[in-house]
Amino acid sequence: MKAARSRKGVTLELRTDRAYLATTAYADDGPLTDRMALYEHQRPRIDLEAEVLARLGEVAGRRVADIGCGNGRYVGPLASRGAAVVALDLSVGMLRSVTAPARVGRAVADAQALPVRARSLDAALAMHMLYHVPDPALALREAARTLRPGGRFVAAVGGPRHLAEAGELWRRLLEGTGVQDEAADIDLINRRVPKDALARLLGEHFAEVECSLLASTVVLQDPGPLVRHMLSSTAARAAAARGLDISNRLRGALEEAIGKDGAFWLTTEVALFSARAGGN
């Protein structure tokens, strides 16, 4: 596994490599499902679907694109409220996993070159996917292009402390292994598009940018959900490619922490943005 490749003079991190994303990281929704399952232990539970729908407002009869839709977490709720939804993703496997009415459109698409006519959408989503795009600013410009004047745009990235405790544990597990963490793909937490950077980029392409930081805590008394989450990550694949198998050490470290403290606590933060497309 190569950590990065060069394309047209641009060095791409593994996490932004189109082929890797479509055929490995998101070839199907299994790894994503493993990561999403961690939030079943969130206290209190953040209902992201409800938060997104609240920011979009009335969607019945509106055209909405879910850019980087993954396994369709938001597609079904939007369709059930009468939206005309198109699900867009790099991965054919992810699109196949979307459970939604037949009327929902599906298309393989790059967020940097959307197969959508200008000013043809009433709303668009980019949920937890902008850090997988080589040029996030270009993706936001594309999203703005597709929206009618006044159209709504909702995006999300992890907050500054999102899963910080898991990241700290991961780094401790790498100590003494000889694996350096200067490559972004070996770090557990994807930090390519932090909250403040996204706020600035949105301000360049949209109006009325607002951000809510939704914070909660995952409480684990069983290491399994976090083990599955971490081992499904690009960081774990990158570590394995460097000859490391840390699954047993990971489970052992979590069992020790839970045995000592009665639980393992993880901070969760979602930076949820809403904005309006400009123009007349």
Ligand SMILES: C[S@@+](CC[C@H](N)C(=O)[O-])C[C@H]1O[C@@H](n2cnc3c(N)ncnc32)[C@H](O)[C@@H]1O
The other form holds:
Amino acid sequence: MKAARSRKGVTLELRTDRAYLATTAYADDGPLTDRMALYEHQRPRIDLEAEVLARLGEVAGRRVADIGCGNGRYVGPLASRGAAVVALDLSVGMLRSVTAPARVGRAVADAQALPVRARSLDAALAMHMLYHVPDPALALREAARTLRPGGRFVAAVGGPRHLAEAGELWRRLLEGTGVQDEAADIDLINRRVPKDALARLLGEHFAEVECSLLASTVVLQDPGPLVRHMLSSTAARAAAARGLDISNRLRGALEEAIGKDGAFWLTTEVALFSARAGGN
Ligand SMILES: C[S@@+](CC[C@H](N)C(=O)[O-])C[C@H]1O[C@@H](n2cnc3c(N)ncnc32)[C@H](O)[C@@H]1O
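What would the structure be for the form predicted together with this ligand, rather than the form predicted alone?
After this comes the whole thing, all chains and molecules, with the earlier chain placed first.
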């Protein structure tokens, strides 16, 4: 963990550090799977795959890139609808975890320099990944370059209240440990690209920018899913690198809250953007 020992900005640096992302945070899909499992308890459930497909419209025969595809949440559904999909990710481990037909193209790629010809795509996705990119504006410029005029771009980041209750619990657990004083950014949630900033950036490179804030609630009667989610985070890794193991305290705090109130409620918010490439 290269940047973990610097005195300031610990997790902020890690969150965009290519080596850390490719070989630790996303070395394989284990941690992402742990985080995604939290949404099995979302009520009402938001079907993000369906929301994305609705924004893309007809994809059969269309060339679609999934930038920062992770474990392929959108790759399979796109391929099964007849799209010619290219799955791109910084991590070879994540690309290996994608279950999709052999015809789906896969490449290790940085969103800031896509190995894709100009104007060759009908659509591109950048779902829950722009906050990992050192220069998100450059990634958007790249996406715009690769799309044909009128091509569709769909991107998502967390909304302002996303998992706010987990963030509050996290900060409470860090109180008095000294970790907060040492690390300039030890927040549980990566908020590097807030929705309003993304709206502005998209406006510079795309036309017809639309945003939907998809909000719901995760309801937990058991601490397990949130404990696994939080422990898989960069914040927990950075805290552990400083000798702080919060798993027992975290579990205890959640058990207490659930015992008292009958459940633990978490706000979920996805800022889902859709835009069109201009005549570039
Ligand atoms: C939170 S996951 C999201 C995965 C998927 N898009 C989804 O929504 O399920 C972020 C993914 O972005 C990838 N990533 C991070 N930085 C990247 C970059 N600069 N270029 C391409 N992929 C990147 C990570 O390896 C990881 O697979």
